[in-house]
Each structure stands twice: as C-alpha cells, then as structure tokens.
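Given as structure tokens, the chain that follows is alone and in the form predicted on its own.
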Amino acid sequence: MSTTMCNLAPPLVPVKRLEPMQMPVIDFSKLHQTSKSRSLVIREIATACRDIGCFQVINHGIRKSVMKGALEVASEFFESSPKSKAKFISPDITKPVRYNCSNDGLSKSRSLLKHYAHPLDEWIHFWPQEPPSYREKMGKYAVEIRRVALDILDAIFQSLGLHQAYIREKLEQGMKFLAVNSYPQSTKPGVTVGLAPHSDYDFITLILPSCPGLEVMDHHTKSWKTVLQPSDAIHVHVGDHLEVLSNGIFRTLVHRAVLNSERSRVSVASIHGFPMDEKVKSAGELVDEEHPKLYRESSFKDFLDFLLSRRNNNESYIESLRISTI
C-alpha cells in the first residue's frame, strides 16, 4: 500500500529466503452452493482470519481476461511517459488520485498509483488516460473485485456470529481504493525489501499480483513467510479495522513486499472500508464482561490524521487504537 494505506517503516535491509506460508486456499464458489458447503467455507475463512490473518480464493468468478487486462494496463501505466505520470504526483496524501515513486520510508523500491474506485462513476474520470485502455480495463477489474470483497465480508461477519448482512449498507457506501504497485527486478544478491513491513487500515485487502513477492508475518512465531501464488488466485488479508470490529478475534496482518529476482512485478491491491467519516468500533455482540472492549473507534479520516501527525513516532495505527487493559 501507500503511505495513505500503511503503518510501520523499518530500514531497508537484504533478507534471507524464507519458507512458504501454508496458505489456506478457499473455493469461493462454494459460498453460493448448498447451505452445508457455505457453512464449511465460512468455517475455513474464520480459521484463516484467526490463525494467520490471510488466505487465498479460487473459483471467485473474476474473468481471467479481466485480471490479465488489469495487470497489463498497470504495467503500461508505469512504462508510460514521465510527463503523463507527473500530473498525478502530489505531496497531499488525501488526494483521490496520486502517483508516488519516491523513497518515503515505507516504499523502499516501489512506484505507486493510488486512486479511489467507488462509486466508480464518481472517480473513474480522474484516472489516467495513458494507456488509453486504462480506465476501461482497470474499471472492469474494480467492479468484479468489489463483488468478491463484499461476499467475503458477508462470510466473515457470519463467522463472527453476526448477521450475514451486518453493516452491509455502510460497506456498500464505503471507501474503496485501488493501490497499483510496480517493483523493479532485483539486481542484488539475496532478497531485498521493496515495501517495508506494515499493516493496512481497512477491513480486508485483496491482492492480484503478476508474480511472487509478497511475504507475511506468522502470528505465532513472529517470523516471515513467503506467499506462493496459485494461478488465478486472489490473496486476501485482514486489516486493522477488522481487528477492531472483531474485538481482537481476528488480527491484522503485517506484510511486506520483496523484489523478485527473475522479473519486475506489478500488483493491484483492492482496499475496502467504511465511508470517510464513518467510525468503526468493536461489534456490541462481541463485547461483554468477560470480553471487554479492546479498541477505540476510528474512521478512515482518523487514519489520515494519524499519518499526518505521526512524524517520527514508529507506533502503528492499530497500536494507537488498542485500549490498555492494565
């Protein structure tokens, strides 16, 4: 993600090659088959969110041509003329369309195009016009990935014992970003961090990569694991606001990107949350005398204010929301 999406930014260092994470692969199509198959999938999603904070989905219904098109226009944008990209450069992290290719402490070796994507009709005319097919192809992906995200969130809420349509209306009206990333091929021996460790502010992030390069922190061992990417799978991980909503049942995923030694890499991250000023708080059904409220409520606007005020403070956003129980 960008500095508008992320938290911690430790120094850039080479890292050793890691063991792969044993990643749950969820058959998304079973959410819409029998009630029994849906129950099994919801249980799988709950286990993944609780134990490791991420999973992958297959048979999600997003057309291969749409995924391929999104990755193609992402690459073409980053290969376009400096002049066409420069019009989106801004120090203002609140801008709805923003390009950044500088070392900002988090982006160690990454170019980023971030833009709002919902409601699509409201924002798409601000998107790049070079390459000429960018709006069409990325727009198709934005529509299809949002459908998948909302169905996954319904399943997550149901797994928490909340109504399947819990806060669906707020999510329907909520913020959605696409963070389009470009990483160069590694030219150094070993493995080099391209995007520093961080967590995302949102409920869930869905990632479409062109090749491997994502690493995640194991909740239990606090060690890094590499993510293998099955063909046509979408990677899903838990964000800060889902940790807050679940009152700590699910924990946000700390992750980073490393440079691929064989090729350059692009990825499209779809980031889903509430409307700008809508507060997220721990669900009342998950708070009682034995399970006290663990987090302060917050909004995306609060998150942006946190970023602007953080300066040299290395505290992450989720840490700033936790209520001390001592």
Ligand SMILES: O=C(O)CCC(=O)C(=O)O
Contents of the next structure:
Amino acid sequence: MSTTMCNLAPPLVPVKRLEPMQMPVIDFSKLHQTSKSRSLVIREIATACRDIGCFQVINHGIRKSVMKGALEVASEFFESSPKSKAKFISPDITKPVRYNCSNDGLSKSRSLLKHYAHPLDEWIHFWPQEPPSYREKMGKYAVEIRRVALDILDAIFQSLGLHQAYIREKLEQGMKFLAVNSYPQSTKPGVTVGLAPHSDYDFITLILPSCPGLEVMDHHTKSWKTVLQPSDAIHVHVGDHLEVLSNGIFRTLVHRAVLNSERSRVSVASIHGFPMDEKVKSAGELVDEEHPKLYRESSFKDFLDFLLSRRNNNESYIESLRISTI
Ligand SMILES: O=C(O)CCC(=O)C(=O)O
Ligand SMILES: [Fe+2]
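Given the form predicted on its own, corresponding form predicted together with the ligand:
Now the full complex is given, and it begins with the chain already shown.
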C-alpha cells in the first residue's frame, strides 16, 4: 500500500467482538465519609491502578446537567461554521488553544479542540465563543472535573505513601488541559480506528464520552478490551508521568478510540499534570537498592519537545524515559 493511501484511509481492523474490560466502579462519595471507608476506596483505587491501569468513578459530585452541558457544547463547537473553527487551527502543538482536524498520525479520523483549563481565569478568554455558551458550560465542567481529579490524585499518592504537601502544591499550580474530541459515525463494516493507540503523558486522564468508543489494552493479555461506561460515570486511567513518579508500580495505559457504528461521538478528556517546566521524577521514597530508579525525569515541556522531535520514530514517550537496566 502506498504511503499516501495510508495517510488518507483510517485503518480497518478485522471485525471481532471485543470483551469488555472488567474494571472497578468506585463509589467516590465513600472517599469522604469515614476514615475506614476512605481507606477502602484508596485501596480499591490503588489496586485498579496497579493491576489494570484504569477504573471508573460514580457519585463523584459532578451534576448530570454539567456533564450534559459539556458534551452538548463540545458537539455544537464541532458543528459550528468552518470559519469559527478556523481561527483555532494551528500546526503549533504548543498553543494553549488549538483546533486540529487533519490526520496527524495519532488522529486517524478525529477532530480535536485542545485548550488549557487551569487556572481557568487565565485561559477561558481564549476559548471558543461559538456556541455562545461554550465558555460557561465547558468552564463549569473544567472546574468540577479538576476537583475530582485532585481528590483521586490525593488518594493515589496516599496509597504510595508519598509527601502530599509538595505534590499538592505542584498540582495546585499544575498543568491541566481539556482535549475535546469529535469522531464521525463509522460508515464502513469492521472497526475503524479514530484515534490511534497511545498513552497520555500526564498523571491521570479522566474521560467523559457521549457514547462507547474507547478501548484499552489489557496489561495481562495484551489484547484490546472495550470500555462500557454508565452514563454518569467518569473513566480514569493512568498516564506516563504516574508510571514515572511511582517508579513503575503503576503502569501507563495504552488506549485508542474507535468509531461508533450507530452515531458520531464526542469525548472530553481532562489531562492532569505538574506545571509546564516542573520535572516529574521517580519518588525518592520508592527508590532503593532493591528498586532502582527506572525512568529519567521529565516535564510537560519535555513531552512537547519529544513530540516535535519524534515525527518519524515510533518510540513512545514512556519508552524514551525508561533507563536501560542491562
Ligand atoms: O475519545 C476517547 O475516548 C479517548 C480520547 C483520548 O484518548 C485522548 O484525548 O487522549
Ligand atoms: Fe488519550
């Protein structure tokens, strides 16, 4: 097949009914009830991160109307006029607000609106104004999902026995952006990949989808599993920087999005990490003679530089950080 054809046609994967990923659905309200229920939830989260790299949360306190509002304005943005979207188009991946609707290797058949979302006051003025309620509705979701993410990260770091204050401080100042994704309905028989397999660079990613389409790579069987998500649940998975910080106790989750055969799909992925230039390194508490440091330190800025320099190389970011132990 010629390279041109490769670039134009989203890859077809043989039709095969995938098994759903068996993952815990965690009742988040129990995190703040008694110290006993908190300990149990922390243990559930840590086990999920260690064994499968993902879980779902319910009773997280984000109102249904806020989740619905975010998905609605996401769809409306992608349906808005080409002119209103065009002003966000840029080949520069370092832009704080960026719209991309071309096949960039990772996006096979996906349009992406990416925007920084914390501190919200600093960035919201750059967000789309079409539809007119975009800033208000996506802004509400951005604030609420960040609260959930910080609570989950607190629980994860507590399970690892790490100093909360330093990490909390860095996360307070931290890098958070929203990747708002749009995928067309699949029109072909078989499975069409909309977003190619990848892992996220961050600590954790939280995903709110409008319908099924997310698939995750099972750590144990190395096979794809589909993600079934109750409508008010949020999907959470481990990213590269959590693998680094935990010195490999938790492993980043490879995932992809396939096109839904019944409808078009939008998803809002919220990405959480340290500030742009802050290096993430394997926590000192988790490194000793028996557990040598497995990763090089790196920041979000280093990740962007990696993407810019990679172009023709298939190495993933986490692979580029692994220290050879041979
Ligand atoms: O659309 C999805 O479910 C996945 C999105 C995703 O992986 C991303 O934005 O990094
Ligand atoms: Fe992702």
